[in-house]
Each structure stands twice: as structure tokens, then as C-alpha cells.
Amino acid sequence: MNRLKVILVDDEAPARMVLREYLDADPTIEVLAECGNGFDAVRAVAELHPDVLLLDVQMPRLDGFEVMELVGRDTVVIFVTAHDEYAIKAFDIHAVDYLLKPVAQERLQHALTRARQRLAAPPPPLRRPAGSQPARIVVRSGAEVHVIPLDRLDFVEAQDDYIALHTSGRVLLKEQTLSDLEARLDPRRFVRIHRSYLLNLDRLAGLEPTGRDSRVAVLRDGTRLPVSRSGYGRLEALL
């Protein structure tokens, strides 16, 4: 049997110690790294390419769901947490298992067996975390993680299967559709002004006609974005 490559992610050292003891007793498992926060976890995944993450939910800097979103579908995630209220959300985004602390060794082995079965199958469809509207967007660029608070997001531009997030003079790419992001944000604050543009209303300085039925949105920094007829209707309803 091929050795299963695992990374442990938990901000509590005693919890990592217990899991490490269980894993070290199994010669078919190799622990590549231990991480105490989400940023280190994303960096470790990018550098070490594990098969499985044993991942806590509530952690500083990035929570477990943000980590899972950033590492992609090639890494199988098993959540290990003291909080049972996130289980439905975890399975909805295709975590392979959800273990509650304190974890029994037999229960962990069962989860790792399920992880091997998942790894032998095609990856599940990409899903985004469900739930309340986010206060920030996380973006991975190689081993680097960028956190964009929504109040610093100027506008978003569609680029095929990616979105370009324009923030404070920078542009960051994220593998996500514009419609997907739009569905997660407050529609009173972020408006789809065009099929290719989602605008933070706080950045809007004015609208200018460019033809009989065409307009552009002028942002406070001078950026000009096209406004479709339906986009203008959405703006009218909010302004």
C-alpha cells in the first residue's frame, strides 16, 4: 500500500500531539508537517503536496473552510474539531469526514480509509462554502495567501473561469466565476453592472452616457467601467 502523506493543522499543540501519536503508529502513513494556523497550512500544501489534511475549523488568521477553499480539490480534507455545528457545511463542500475531539484512534483510522477511497476516485465538483455573507475574500497565489477585506474591494472583472479582484491598486486572480462570487456578496453593496463587472457601490462617483442606451460608471479613482441596460436598472433601484 502506498504511504499516505498527511499534514496536521491545528492551533493547539496538544491536539496535534495526540493525532501525531496515532499516525506515527501506522507505517502506511507519513506525516509531512504540522501547522498551527491556516496561512502555514496553505503554504505547506503548496510546497509538500500532501494527500490528506487533518484540519481544525476554528483557527487564527484563516479558518478551516478558507484553507479548504484555497488548497483545491487534489488534497483530501478530514476536519478534526471540538465544534459539531459545522458538520453539515463540511460535508456540503465534500470534506471526506468530520471528527469530533477527543478523537479515538479507531475513528481516525476509519476516516483515513475513506480518504484513500476518495483519492482513488475522480475529485468531486468544486464547491464554495455555504453560509452567511463573507467579510473578506481569500486568494492563493502559489504558496502566498492574500486576504482582501470587502471594504477594500473596488470591483471584480470576469476573465473566463477566473475573476480579477481589483483592490487598492492591485489585481489578484482567483479561480471562481463572477456569478458565484456575486451570489455570496450583499447585493445592496456589490452590484452586477455588466456581465463582466461587479462593482462596490462605495467606489461609484457617477454615471456618464456614452450613447443613446449606453453608459459608463466612473469610479472615485477615475476608472471607467461599462454599464449594461440591466446593470443600469439595478443601479437605479439602489441609488
The other form holds:
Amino acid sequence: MNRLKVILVDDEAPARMVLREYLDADPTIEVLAECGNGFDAVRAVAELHPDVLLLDVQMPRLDGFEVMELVGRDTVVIFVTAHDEYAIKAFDIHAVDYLLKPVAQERLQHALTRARQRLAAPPPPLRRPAGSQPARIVVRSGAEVHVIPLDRLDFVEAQDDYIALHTSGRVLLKEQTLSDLEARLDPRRFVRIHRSYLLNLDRLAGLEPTGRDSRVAVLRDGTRLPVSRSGYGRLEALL
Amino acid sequence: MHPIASHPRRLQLFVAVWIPATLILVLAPYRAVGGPWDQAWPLIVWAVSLTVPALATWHISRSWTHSLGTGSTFVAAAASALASAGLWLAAGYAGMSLLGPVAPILDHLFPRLAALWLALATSALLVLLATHIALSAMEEGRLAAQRALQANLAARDAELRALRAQVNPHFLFNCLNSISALTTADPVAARRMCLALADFFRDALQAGSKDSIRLGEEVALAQRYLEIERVRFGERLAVVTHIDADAADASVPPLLLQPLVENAVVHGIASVLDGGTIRIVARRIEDHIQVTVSNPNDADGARPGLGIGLSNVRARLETIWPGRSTVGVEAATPDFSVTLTFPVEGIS
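Moving on from the form predicted alone, kindly provide the form predicted together with its partner chain as a structure.
Next comes the full complex, this chain leading.
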């Protein structure tokens, strides 16, 4: 059997210590790295390609859910936390298991067995938590992680399988569909003005007609975006 | 609640004693003056009918005691016994005059015995009333003890609930996880943490059972809590405290600061990469105390979950010093702070 490659992520040293001790006792497991925060975890996953991530939920910079969103689908996630209230959300996004601190060695073994089974037969991808509105968007490019608070997001543009997030003049690409992002954001703040554009309503300076039945949205920084007929209907309903 | 009629066992006992007693009370004087058995049956009915005033006297006596005021128990009892016996005698007279044709001897004997019967019935009712009063006093004592016990339990329950609301259970789980890690890696540290945790909980429980504690003690408790958290966070958590000498003796509700320091750890240390310093500063400003708890603030943290602890603190201060306390929140970077201001006077 191949050794199962694991990365430990917890911001508390003692919490990593006990997991490390459990894992070191098992010769079928190889611990690739220990990380003390979400940023380091995303970077380590990008560089080391582990099979399993043992992930705390509450951490500085990026929380466990944001880390899970950013790591590739080849890595399965087992959450390890003292909080039981995130369990449903964790299983919703196909975390393999959810361990409560303090963790028993047998319970960890059981979770790792489930991880092995999952790696052999992955489930259909569905990794976005439904019904929770995030306060920020996290984006990974290579090993680098960007955090965009929603009030700094100007607009989002659809580009094939990606979305381009425009924030204070910068553009960040993320692998996600525009409809998926739209569904997770507050529809009174972010409006789908066009098949390819989702606009932060705060940025809208005005609407200009460009012909019969067609308009462009002018943003505060002067950017002009096309507005479709149904997009105009949605804007009208909100303004 | 009637002390006899509302208890089936007591009622049985009462009937078993009372009915023979009334029979003796009525028939003994009658026989003593030579009354014949064949004309005694109306007297038997009359004697048994004393049971009704016997049970009613209790209520009369009680209502008179109420209207006469406390200390009048005996007077009210004597008066109601006499009145009940008088009524019973009057009813007897009326009955005898109706029954004159069938029991002529009664017409003749009744007036002769009336005064004796009145005295005997009044005495019997008085004895009964005394029993009533004793029983009901006993009952009241038992109820009072039960009420006191219940009040005590409720207070205890409230303390525990308050403690639970004040001390976050995840703190305990995280501590146990740390101890579990330390048991093999550093057994001495594991033991130290067990002891620190036990000390904190003992002090917190004890403080929670009081209405108020000294601000100095409250801050010491917060420090103790933070020391335990330092095992988890290591160098990411630094603590600085300062209390003005003339602020340390001010009274505060116990565990007032606990939600604030917990928030400071969760939001200011656990979610900030390099952690930072939690500061607790207590100052006396004229006749007010000002306590500030501050912690590092992560610029793009913006995480929810501050509300409940803070509104608890606000509610507690408002209950004790209505309209005279404030809770200020400054959500700035790099430091987030909460400032409590309240009067220096003691908690009543």
C-alpha cells in the first residue's frame, strides 16, 4: 500500500503535537508538513500535493473552510476542531470526516480509513457550502492566496470556466462559475447586470443609453459595463 | 388548605375520635340526670351533627385571626369555638321543640343541660382548634423549608447557568486537547495545565456564587484564564494588565470580564497570524471605574460572533447600575477595544 501523505494544519502547537504523535505511530502514513495558518496550508498543498489535509476550522488569515475551497480536489479534508457546530457545513462540502477535540487515536484511524476509501472513489464535485453568505472571497494563484473583502470587490466578469474578480484596479482569476458566485452573494448588493457581469451596486455611478433598448453601466471609476435587458430589469427593481 | 379535611388519613382518624367523643359529651350528662335510652336517639343525631361546626370552625377562626391581626389566634379560636357551639346548641333547641311529641323527656331535660353542653362543646372545639393550629403550623414550616430549598436550588442553577454563559465550553475542550498532547510530550507541563485548569474553574465557580467580587480579584481571574490559553497559543499571546490602586477594591459582578477576554483570545489572538498583546487596564476616574480590554485586530478578518458575549456584559451592567454604565466598542486597527464604565459604589 502507498503511504498516505498528510499535512497537518492547526494554529495551536499542542493540537499539532498530538496529531503528529498519532500519525508518526502509523508506518502507512507520511506527514509531509505541519502548518500554523491557512495561508501556509494552501501553499504547502500546492507544493507538496498531499492526499489528506487534517484541518482546524478557526485559524488566522484563512479559516478551514476557506482553505478547503482553495485546495485542489485531489486532496481530501478531515476537519479537526473543538466546535461541533460546523459539522453539517463540513459534510455538505464533502469533508471526509469531522473530528472533535480532544481527538482519540482510534477515531483518527477511522477517519483516515474513510479518507483512503474516498481517494479510491471520489464523489461528484460539489464543494461550495450552500446557504452561507461569505464576508470575503478567497482566491489562490499558484501558492499565493488573496483575500478580497466583499466591500472591495468592484465587479466580476465571466471568462469561460473562470471568473475575473475586479478589485481596486487589480484582476484576480478564480475557477468558479459566475452563477455559482452570484448564488452565494447577497442579491441586493451584487446584481447580475449581464450574462457575463456581476456588479457591486455600490460602484454604480449611472446608466447611459447606447441605443434603443440597450444601455451601459458607468462605474464610479469610469469603467463601462454592458447591461442586458434582463439585467436592466433587475437593476430597476432594486433602485 | 384545611389541615384535616384535605388529608384523607387525618380525616379518618378525626372521625374515629370525634364521633365517640361527641356522643360521650352529649349522652353522659343526659344519662347522669336519668335520661332514658329509648328517647335518646334525637340526641345521638344532634351529637353527631357537631361534626359540621367542628370542621367549619377552623375557617371561621382563621378568618377572624386575619381580620383581628396577628397575635389574636387564641382570642379568635375561643370566640369561634364559642360561636360554633352556640349555634349548635340553638339548632338543638329548635330540633327538640319540633320533636317534643315523640321525646317529651327532652323538652324537660334540655334547658337543664344546655349550659353544661355549651361548655363541653366549646371545650371540645377548642381542643380541636388547637390541634388544627398545630398541624397547620407544622405544614407551613414544612412548606417554608421546601420553598427555601427550592429558592436555593434556583439560585444555584442560575449561578451555574451564568457560569456556563460566561465561560465558553470550547475553552474546556481545547484545554483537554492540549493536555492530551502534553501527556506524552511533556508530562510535567500536562500536570501543570491540569492544576491551572482546576484552579481556574474552582475560582470561577466560587466567584460565580457571589453577587459581587473585587475588581482586583476579577482581573486576577482573567489573568489566570489567559495563562492557560498561553499553553495553546505560546508566544502568540502576551498579556499586560494594569489596575489603579484605588480601583482594585471596587465591586463588580463576578466573571464580568470573562466574555471580553474570551473574545479577545478568539478574535484577537486565534485569528491573527502572529497574535499580539491582550491588555486589561482598570482606572478610577472620580467616582467611576473604567475597564478597557483590548486586543490586536486583523484588518481583513471581519468575522462575526462578537455579539452574545458583549450583550451579556451590557445587560449585566444595566441590571446593576440602570442608566449609569456604558459599554464602548472601538473596532479600530491595529487594536480592537471594549471599554466598560460604571459607578464605583458597591453592589447592593
